[in-house]
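Given as structure tokens, the chain that follows is alone and in the form predicted alone.
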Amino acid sequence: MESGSSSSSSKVLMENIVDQPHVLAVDDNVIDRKLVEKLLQNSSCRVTTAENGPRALEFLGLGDHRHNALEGNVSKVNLIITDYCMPGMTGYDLLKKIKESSVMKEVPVVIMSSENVPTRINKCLEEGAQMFMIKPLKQSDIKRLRCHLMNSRS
């Protein structure tokens, strides 16, 4: 008979998992977004990426597509950030839709941009933002929001 070995460390797994936060980037530049997943990662983060605001709403459950979300997506994130410029839907049309959504409201919205534009930041903030980070971001960028996550976790 076998030693439940595996499962022990099958459950070790979990629990990591579980203490991950789980992070949603969304960024319609790939290296900009490989980037901001690759810090996320070294931070202990798990991430999906999205390329643009509908992908994103689509994988919260918030899309045109709703009955094609994953169930349950909602608990899974922890944190969104999300460039500001993208084509079709800015960052802040992306942080007014979660903000909108009753189920999503509370999951915190980071806002990350290259150009330093205070109307836009105090705007973003205004309607919600958890944060505004000027691109292109840093490993202590990471750990400060990281820090900004645990604390809003507990």
Given for the second form:
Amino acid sequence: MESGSSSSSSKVLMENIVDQPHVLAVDDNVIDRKLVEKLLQNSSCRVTTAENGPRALEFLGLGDHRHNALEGNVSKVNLIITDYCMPGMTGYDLLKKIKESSVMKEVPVVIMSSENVPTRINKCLEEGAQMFMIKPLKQSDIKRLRCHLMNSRS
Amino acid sequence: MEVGQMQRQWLDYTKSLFLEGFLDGQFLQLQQLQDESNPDFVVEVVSLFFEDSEKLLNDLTSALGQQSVDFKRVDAHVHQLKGSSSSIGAQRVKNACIALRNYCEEQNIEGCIGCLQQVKHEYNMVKNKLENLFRLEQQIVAAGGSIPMTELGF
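Having seen the form predicted alone, can you show the form predicted in complex with the partner chain?
Next comes the full complex, this chain leading.
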């Protein structure tokens, strides 16, 4: 079924996920940022990190100084992985903003948290998060993440 | 001391840190992430941890010393410290943070202050142990040997 640009952009996302995905990793904790960056790099990902939601949105072109919805923004990032507990804008708030964006809503978003709270997990999944991962992250989590992304459509 | 002896000393010391609960499996994850492209990864992350923790411990001391303690602020700092200690595998520090968080929830100032002392104690111990470990590693490398990580046997 051809539905124009949305199916071809998700096809591009899936292809990129297979070889060298560009991941935006968001976490307010400097150690966790370094760890997730290395975990992803060791899995052949290109990584950009952001220390909070607003900075992440700026990078995605969804910040206060909004760019036009260019295709460039869509191919910028293949996956967003964000911490849940961040001061100001939480990972959940960030997830909502991404899903509200006509340009970025196709990009899979993964939420991480050190706290295993079923209501929190369900809330994120219902809002469209691809996966929810418990910290601290391990190599096996990243492997599982890549498998999951390859097997499902965003 | 010749290289073989130093390597055995490193193995014994590392194993003891795990057996005594100073470190848990997450530290192994860090070691496994280290490779030729990033041979100082563990030292880098742990150094970040030391820097970040010292700041958090100072902030905690100051926050608990206020006339009117802001428990939300205290909790936010402990959450950070718990997260980073968990991410590098500093198990005893993490557990002490969990205890501190409980006192915080109860808004028990005396409990918090006592517990903070415990956190500092655990932090100083693991800092000391890790610095010893890194010194051993430097000596092995300086003598032309390699760190026998695969022989840890976990």
